[in-house]
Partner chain sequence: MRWLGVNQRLEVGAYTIEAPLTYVTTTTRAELDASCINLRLPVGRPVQQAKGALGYWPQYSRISPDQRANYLAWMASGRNAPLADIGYAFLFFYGMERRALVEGQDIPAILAETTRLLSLYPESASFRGYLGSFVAYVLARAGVERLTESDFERILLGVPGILSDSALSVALAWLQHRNQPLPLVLAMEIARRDVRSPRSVVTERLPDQFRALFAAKYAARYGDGVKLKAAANPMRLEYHPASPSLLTMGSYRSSLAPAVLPNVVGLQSQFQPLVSIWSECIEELKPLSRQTAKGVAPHTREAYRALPAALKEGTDHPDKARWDSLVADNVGEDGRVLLPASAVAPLVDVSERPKLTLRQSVDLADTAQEVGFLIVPDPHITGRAYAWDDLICLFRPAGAAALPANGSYRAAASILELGMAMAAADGQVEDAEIAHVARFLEGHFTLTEDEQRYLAAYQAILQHRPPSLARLSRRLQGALTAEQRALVGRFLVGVAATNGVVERQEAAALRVAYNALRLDTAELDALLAELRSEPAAPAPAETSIALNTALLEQILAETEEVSRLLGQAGEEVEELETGTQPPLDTPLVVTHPSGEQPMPARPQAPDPIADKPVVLPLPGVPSQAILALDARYHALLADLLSHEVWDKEEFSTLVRRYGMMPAAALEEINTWSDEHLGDFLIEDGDAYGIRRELLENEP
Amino acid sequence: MSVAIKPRERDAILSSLRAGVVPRIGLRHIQVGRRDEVAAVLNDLERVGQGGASVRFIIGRYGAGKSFFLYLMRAEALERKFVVAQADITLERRLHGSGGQGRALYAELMRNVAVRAKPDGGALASIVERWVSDVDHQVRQGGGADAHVASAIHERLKGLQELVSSYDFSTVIQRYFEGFQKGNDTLQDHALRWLRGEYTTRTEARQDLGVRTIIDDTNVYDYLKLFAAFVRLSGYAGLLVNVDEMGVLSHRLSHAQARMANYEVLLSIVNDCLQGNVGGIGFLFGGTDAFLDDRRRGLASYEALATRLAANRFATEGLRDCSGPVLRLETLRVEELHVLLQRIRSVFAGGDPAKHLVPDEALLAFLNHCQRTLGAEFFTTPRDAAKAFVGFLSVLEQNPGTPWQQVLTGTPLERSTEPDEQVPVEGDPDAGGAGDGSSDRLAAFRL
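Structure block, one chain, the form predicted on its own:
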């Protein structure tokens, strides 16, 4: 049975696919395959909701659907009452840096914090205000006054004391309550600014909030763990942290020392999640095959991570194991790509079969045309398939009466290029001098 598709969802899906990016809404209308991978991450979410932790590396070539998978899991987590923080790695935003890059990543994650009621991000203020309001309401219902509410907030935040940097985190939450209690919007804004990691100097934070520390490059992971504990205290199932474009660390950071520092943070996350040293938090990292497997620049170059992320040697000859920290996105089968084209056709028609622009035979003809022009590699990148098919249908939609055979046979196609194949960016701010041995850019030189 066909499902009607709202015009807003239709336009968002088509404009995103046309540009080769993942739509933020309507993912259910175009989701195909990935059953095992989805089931594995949903099991992770259940474990996180029970106070555990998880870490997964979503690995696949460029265009294989990593970002789509992360957004799909984001939507599933929001439905399960999780808080989701999402960001892309860039040279200016990464897990570790000496010039504010770590704090910039944390700030981006906090700006993009989403809950079911605010799926587009910007939910940090709502989370804090909801918790403070709930405590205030509960205490006042029992006949308590302002002092009793402040005392109750202090007592409930004691559960965070076992975590590193918890004292100032708790102090800032209490400052937010003071602003809430007195109607002081400025104090509340200062507290939220601190929680978002937007203070750059301790002096300013001390003047505004009376705390001696700020969130900086050295403690990003500590504060993510604190925030995860706080969201569970606020009644949410847990915190899911989605970080995409991890290939920037391996193939755009030109200095080995900077890469290793970021890999050390990853190692801490992997160790904590696998050993049960942290709770209520899950991590999804999206990266290409080169990010994981490159023995000169990727995670495979860092022995401690390489051993922890090694594949199960018994999972061979078509056998799969989705229990490890690495989930490789397998190539979609031809049948699954056919279903994807059907769903895109349905999106174009707004869910009405009577408005389909092409018949079923056109879908098979499109796949055959792509295989002839691009070869077998076409089937490894759903992004290329979706983008090309949207372009095909767009021409037919805007040129009614044009035979689809004419449009299809006269259109050459090109495969997307892998960004990791490009030359790494030079001049990283973490680099030492030209002769300090920290750069390995000459290793990429070819005659």
The other form holds:
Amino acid sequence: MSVAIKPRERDAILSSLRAGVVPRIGLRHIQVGRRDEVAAVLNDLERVGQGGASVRFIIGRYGAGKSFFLYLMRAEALERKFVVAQADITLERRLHGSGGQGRALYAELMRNVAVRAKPDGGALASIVERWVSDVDHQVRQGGGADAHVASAIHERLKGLQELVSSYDFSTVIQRYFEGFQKGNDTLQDHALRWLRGEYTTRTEARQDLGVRTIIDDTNVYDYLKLFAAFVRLSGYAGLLVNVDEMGVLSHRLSHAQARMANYEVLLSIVNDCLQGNVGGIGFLFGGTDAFLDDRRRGLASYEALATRLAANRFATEGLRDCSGPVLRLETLRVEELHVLLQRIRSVFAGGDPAKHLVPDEALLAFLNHCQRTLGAEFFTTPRDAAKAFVGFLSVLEQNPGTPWQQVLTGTPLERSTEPDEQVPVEGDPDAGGAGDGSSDRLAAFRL
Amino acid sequence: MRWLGVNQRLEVGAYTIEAPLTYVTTTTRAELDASCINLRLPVGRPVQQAKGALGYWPQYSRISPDQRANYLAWMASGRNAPLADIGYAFLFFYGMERRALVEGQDIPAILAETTRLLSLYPESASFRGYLGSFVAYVLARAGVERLTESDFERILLGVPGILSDSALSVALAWLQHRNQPLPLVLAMEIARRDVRSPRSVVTERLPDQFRALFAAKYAARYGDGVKLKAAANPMRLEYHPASPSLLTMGSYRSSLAPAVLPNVVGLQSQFQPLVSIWSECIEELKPLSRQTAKGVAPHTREAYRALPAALKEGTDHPDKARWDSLVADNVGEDGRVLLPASAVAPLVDVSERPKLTLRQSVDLADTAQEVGFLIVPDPHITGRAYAWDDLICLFRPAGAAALPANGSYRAAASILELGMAMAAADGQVEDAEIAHVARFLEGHFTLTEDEQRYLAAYQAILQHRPPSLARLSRRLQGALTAEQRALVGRFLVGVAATNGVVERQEAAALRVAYNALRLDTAELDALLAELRSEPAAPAPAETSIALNTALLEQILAETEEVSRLLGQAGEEVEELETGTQPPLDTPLVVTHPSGEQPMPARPQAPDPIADKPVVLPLPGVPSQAILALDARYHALLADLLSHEVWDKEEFSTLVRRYGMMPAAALEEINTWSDEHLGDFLIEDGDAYGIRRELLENEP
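Provide the structure of the form predicted in complex with its partner chain, given the form predicted on its own shown above.
Below, the chain from earlier opens the complete complex, with every other chain and molecule after it.
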């Protein structure tokens, strides 16, 4: 049975693919295969929704579709009433740092925090207001006044007391409500700024909000746990933290001690999630094979993590085990690319098979065209083929009646450069330098 | 207070009431039933009053003398007269409710009267809800095993509007107890109420087609119907009385103990297939719904085209007679009909023009297929529009009319075109040349019987109107690689040489073709020289990617599975949120802040929106959907819908007036609308836009 595709999703998918980036919405319409991996993460989400925790490392070669997978799971989590925070690791944004890098990662996560009604991020105010609104509503239904609401906020947040800095967190939420009561937008902005981890000095925070602590490099993970507990209180299913480009830690962070400090944070997360020390939070980390397996620089170089993330020895060739924390994404096969083309064609047709712009044989002809132009392994990095195919169908859509064969031969295909080729290796004088260069790379579409 | 039953008569003032089925008294004691007619109370004259003037829980002793006159006049009419206020029927019902449930008397007569009233006054959802629940409770209390088949059909299936949730539970329990299949009408009702079923305007816009499609699918899957199962724990059916007298009776709860019956509703998984059928019907009828919304009449070509396949089977195409007549007048001995496009185009309302548009051509081909013919050449395959004098061929396929689906046919058709063009190059198409092309096609393509007939029809056209070799070659030049073009060139030489001689004209045509294909004519000369000693018929072969079809199928199946997994999210959340909502039959009334209801009003300046009740459902918002939105947002939503655009300041002011926070309200309403209307209702930009089209379109 065909599935109708919303115009909003159709437009977003096509414009993103045309630009070579991962669409933010409607990803399920172009998802191909990955049944076991998707089911595994959906199980994780269910566990988190029931108060548990999970951590997964999404590992694959360049072009295997890690970023796509993270975005797909992000979209699904939003559908399932999760709050999702997403960010990419860069040299300036890491799990741990001594110069504000940890706080910068937290700030980025909070800026990008999304809920179903705000899928593009910037949902922190919505989350806070939703909880405060509920408390306000309940207190007023019981005949309470503004003062009662303020004390109820503290009262309700007592449940977070076991977590670090919950008192200041509670105070900041109260300040936000106070700003709302008095129509003081500045006070509300200060509160949001604190929650986003954008205060760099305690003095400033004390002056603006009367709190003594701020979110800094040393407590990023603690505040993520606190925030996860808060979103659960607010009625959401839980918090999903998506962190991509983990390979930056292993292969662009040249300082071994800094790398190990980041791996130690990862170890804490893995331990907490696997041992059940935290609840209502899930982590998805995306990285390349080298990030995981490189014995000199990757997670494999850190013994404690290596043993926890080791593959199941019984899952040898042809057998897969999705129960461990590591999910390895295989690169696409040509048949999977064929299915992807089918799905893109369906997106163009709005899900209506009667409106397909080209017949099935055009898909095969297009693959042949790719093979001739891009080489035999073109299907392992399908970004170029998908982008060209969207262009191909766009031309046909705008010129009805034109034979697809005629358009196909004129469809240009360009091979993109594999980013790993540009990554500096150990000993490279540029390694660990300020020029990150990953932001462009992160915009690349990978299936 | 005494009861007057079916065989008695009551006279009050000027009114004579046969079979009163009510209590009467001559005393004025407070504990009397609300419906009890006090013969000492004054009776006025019937008056016209505004709806609702009777109040929510009317009592005979407390209504005005004129209202008593209204009531008694209605009673005297045999309780058949039209009612301006359903409250009078409720007032009468209170007495029967007490008689049946508290005193346990006259139950058959009361059931008969209740079902009669339900048939007479089906407009009020509240009335239907209470009376339906009453009937269900009475039947369940007596025991479903005592309900006869004729009573089941007469009461639970035959009375319109009786199927409250309780009545449906009783009906299902009876079916399960008797091990009888679930009839279609109940299957649809279950699917309609299931929170997992999508809501769509399709069901209201196309009720007959929806019913027919649902019936066809239900019968195809279950024959006579699903056999029901009951959950392990029995259902305890509770009853909430309508009468204010019963509600205030301290002992009524003990009189109205829950009735126990098989819990069929508790086993929700057995209804999932019905939900699937419901969803499929909506999806399949959406194209027709869109056409209907555009004003397309039901018995037209466009409407027929939008019908689901299952409904097309039992429906004749509206133009079928015209097509049949045209074919009958022009059919040849071989069963084929060769006609110019100009003869057929008027059948799809295309008037004379040099060339049809591609859309018109496709429309022509689609219509031919729908009336049972295949048309050759088909623009779906060729991608080309018909010229007004183009020859086309019509024939009836052996089975259902379906276009050749596989790529082999298209390749074969291209070869045929080339072959026929080459054969005609010397001015005449010889049988040997046709035979050569046919042999080549047979040897290189596996075609179905219909595809062969299709190809033969195409050949008949090409024989009359051979295509231009130069044009075909130019087309192929753009579509084929150099290697493939070389193979085509050799094939053409083979066709030309079939009769043992390459005529001068044929050689010239080959040269034209080689040039058009951008092939080296030196190769042609070499081939022709070679042919002088031995004829050859090279076969084209294409080097291409070989797909592993088994793997492809597996990936497709896996992808479908993933889509299903991912698609479950919406359903699960919806179920979670709508599962505990009150029944639809009960109208919801909310008031704005500073009204009497305990909304979280924040005292502020005098408020222009105060005291404006909002009665749900809101116009354009499906009632099932509105129930899923937290009630405190209903009034806000009603106000938001009054404008198309709100600037941010206005929006904030409005939301704050309801004691809410803007971002929270925005999120709550958009989350709700995304789930229930299909997209975000409030568009967040420089200002907030209200997307009213979501309300008007299908959710």
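Numbering follows the first chain given and starts at 1. What you see is a predicted model, and the numbers here were worked out from it, not measured in a lab. Rigid core here is just the name for the largest C-alpha set that superposes within 1.5 Å across the two forms.
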Problem set entry | Cα displacement of Leu367 between these two forms reaching 2 Å, rigid core superposed | yes
For this session: Look at Ser394 and decide if its Cα position differs by 2 Å or more between these two forms after superposing on the rigid core.
Result: yes
